[in-house]
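As structure tokens, one chain now follows by itself in the form predicted alone.
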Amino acid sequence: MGAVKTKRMPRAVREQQMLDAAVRIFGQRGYMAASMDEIAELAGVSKPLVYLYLNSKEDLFTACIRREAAALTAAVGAGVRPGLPADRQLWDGLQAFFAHTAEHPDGWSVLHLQARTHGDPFAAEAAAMRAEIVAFVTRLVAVAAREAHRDPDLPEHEVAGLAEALVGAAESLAAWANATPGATARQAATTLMNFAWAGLGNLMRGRPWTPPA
């Protein structure tokens, strides 16, 4: 079944081919159902070469998680221009997030579905990526509070909780958008801004919603 390489290629390039194939197989079939034979065949290499470069199925999956996490966080960071108002930075970051997850659905499946459901160390790798994005959103919420109030009174734990809620909503919306024909990155970002930032705007203006007595 496995095909052998037909010409010499730099190791780094060959390894990226293997990771490309692995992300596709893991993303579409799931970690447990994916086989090294399938990955080698799709990459156009022999299975022993996959093991030589990437040691084991577990190490290969970890390498996929790390690569896809780095690509996603880099895309979000590149989409945001410092110096703009906090809502504009969040808007740009969300558009970059949804565009990347739409363009790389298998990579998003690896991060959002597969890595989280197969225990450590996979879940820890995905959690590290998520923590980086949450920290970024937390800073934006804190900036918005400073812009709205000279002496912001939002407690630190509330800012962190709002960031967690925004990131969780973005993750769920990305999964929904990828499964919904016709849904675009711009539409998903607009939906989340309408759902979340409109409410945050009232909060920053000192008009929070309060539960009934």
Contents of the next structure:
Number of protein chains: 4
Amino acid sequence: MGAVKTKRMPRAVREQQMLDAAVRIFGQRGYMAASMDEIAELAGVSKPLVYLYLNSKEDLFTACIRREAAALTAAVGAGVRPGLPADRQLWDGLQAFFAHTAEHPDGWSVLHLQARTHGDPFAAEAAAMRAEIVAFVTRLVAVAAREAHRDPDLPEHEVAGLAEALVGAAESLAAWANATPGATARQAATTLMNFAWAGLGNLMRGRPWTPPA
Amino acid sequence: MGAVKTKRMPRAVREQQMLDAAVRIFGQRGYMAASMDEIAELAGVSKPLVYLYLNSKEDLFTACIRREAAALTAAVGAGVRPGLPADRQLWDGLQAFFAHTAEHPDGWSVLHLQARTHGDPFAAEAAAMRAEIVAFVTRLVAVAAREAHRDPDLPEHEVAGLAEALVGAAESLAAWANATPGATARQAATTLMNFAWAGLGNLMRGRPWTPPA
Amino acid sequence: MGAVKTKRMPRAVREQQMLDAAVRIFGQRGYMAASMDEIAELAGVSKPLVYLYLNSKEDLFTACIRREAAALTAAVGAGVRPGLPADRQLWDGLQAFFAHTAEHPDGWSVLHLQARTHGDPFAAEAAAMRAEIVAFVTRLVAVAAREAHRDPDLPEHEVAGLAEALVGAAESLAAWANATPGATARQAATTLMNFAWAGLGNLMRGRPWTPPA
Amino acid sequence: MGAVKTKRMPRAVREQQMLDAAVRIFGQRGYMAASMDEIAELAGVSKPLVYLYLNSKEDLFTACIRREAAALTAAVGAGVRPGLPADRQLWDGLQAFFAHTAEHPDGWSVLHLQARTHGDPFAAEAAAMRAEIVAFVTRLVAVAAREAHRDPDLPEHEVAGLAEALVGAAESLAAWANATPGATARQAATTLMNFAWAGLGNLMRGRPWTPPA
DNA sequence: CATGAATGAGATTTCATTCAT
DNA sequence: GATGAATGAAATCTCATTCAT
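Pass me the form predicted together with the DNA as well; I've looked at the form predicted alone already.
After this comes the whole thing, all chains and molecules, with the earlier chain placed first.
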């Protein structure tokens, strides 16, 4: 079932195999339900080797989170070209995001579900990555406001809330797209751009919805 | 620390005490890290009694999810009056949602984090509740479209995606509001209405953002 | 092999059974080579019960040391009557000491060998008991000096060294007596009294210390 | 921290480095808590080399015991000149003993604590050395008896017990001297000679044994 | 009803030891 | 000769769960 049992691999290669296996098991079973036995077997190595290279279950999980976080931000970053207009950058970033999460469901499960559910140290690790993405979106919103000559500027904490909402909506749609047969990354991105950008557009033009008294 | 040890309470009351304790422990420690010992102690009863009433850890967790899900949907439902315009209904519902999650952080943790992270049976239970809320939002969006005389109707799966995105944004803001000191349910609801409704408004008027070729 | 499997004993009884087993295993195998499995089996209970009652291997070992230390000092104390002359008290104490160690070789091994060899916390526990005995001997030596109208008094640190040497000699003879077939507690005590009280010099000159009738 | 990594040393030298490291680790951590990894690292060689030269952990420990036993008996033997009177020989031997154990605390720990605490094979190894010393002391006592024209001779098993007690007292004082700041080998030897040679009784009467100039 | 007593099964982790290069 | 890569076996400890009173 596991990887073909090839003997005597250099350490770097083995470590990646172990992380591959760990991400899969952690993503599917959850951090606590995952057993080191199962991970070692799927990786095609003995348990002591996993401990020799990765130290402990906690360290192994942390390594998984870091690797998957780096992969996700790299994928999004690679999809975006800085020179283009803000809406185009957001569109490109969203497509990359939905495509990556669809292709790496276990990694996404590790980042989005497992890391946040099993204690502060892990949650902090995942939060750091999320903060990067929120910061990126926040910059885009600010740029868009400038492009739309919005005056006066949006208050800072309002922008933060908007970026938070947008990222949350994207995370939610990622799960929805993965679960809905026939849904593509492009469709998910389109839906979200409609939802978010048109709404933001009105905001930019100074026509917010006003809460009732 | 646990409930006062009163003897001979009717079964229904005892069960609620147990569920109270379980929600607290599950919400704070997580499903797997929670121990039946700790739950029984916090509930002020002996472990065999927990098993007599609730059967198993899985059943206990399921009961928690159901109770908290019912409480949340009831709170949202109570906040909304069906006769009013769609935007007002959404506004009221969001306020109720943010208020309830802020007041019951452990219950919200059980529903939003724990239930989704520990296997299909639990996830399905939580998904059922979420689907109810998404359906409610979906109806609101359809009503709003009719109110705006939008023609032609939004395609159904597009509406589903929008509702999904809106709910995801709300969930994300709930966590953000709880973590950001000074943020209130009202503020969170306002931010989200700005984000979502103004965007939807443009959509309704047939002026969506168009993806680049 | 282990105790007869009697079910449902009160906790206090079970704990003593566990300590009995633990002293035996620790005394024979050594602290580190002893396995909790073996101890549980010899005690006739399951491992979790051992942990439930005694907490951890370290705590179990500590409990063994304390129990055996208390038993030994109690035995010595019971053998000595405070009113009598110093040499008589020493003689009685030594007999009690040799008798007890001969009857409880595993307990003596725990106190004399294992506790001193496996880390400060345990060693401190055993050292406390030993200090009690050394203090008792120190008092006896001082009393003897007074009885002999010695003037000037022996310097204090000299007395401490003498007591230390005497106790060390006794410990050594305990092992020797246990290993030498036909050696009795009485003989060991006689030899040591001769050695210590009369001194080799006197012995050579045919003036040994004579045991009381 | 370990030995400087010099390549291609002759086997005999490498072995001594390994034994140095092993004695240190065994003496400080104890036999079972010592890990071959740590020993290899401290010796500055790879683990397989340790196995190539010393075969197994047991063999390594045995080699340590033998080397340290030989060193101790050699030190004592070197301190004693056969022609002199018995008490002088004892005095010289004790000084050498206390000096050596003070200078090699790890070696002494291996011999006196570890070897006796971890199973018969090792204990036998250490007992062999101890027997040599006891035999030496036994001869001295016999010689002293002859020098004192004692008649009739002390019964043999009495002499054995006396030697045993004397050696035990010396071992005990060695630990005490190492633990007591300011205590020297000379003081320990003096105390023991007073105790053993003169006897407490003489001491009380103000007639101590006097060390040679 | 209620509980103190008890356990089967499995978790993480460590270590002495050996190949294959 | 020397070592990086690898493992079988076993240790401590925890937990959900059930009798017997």
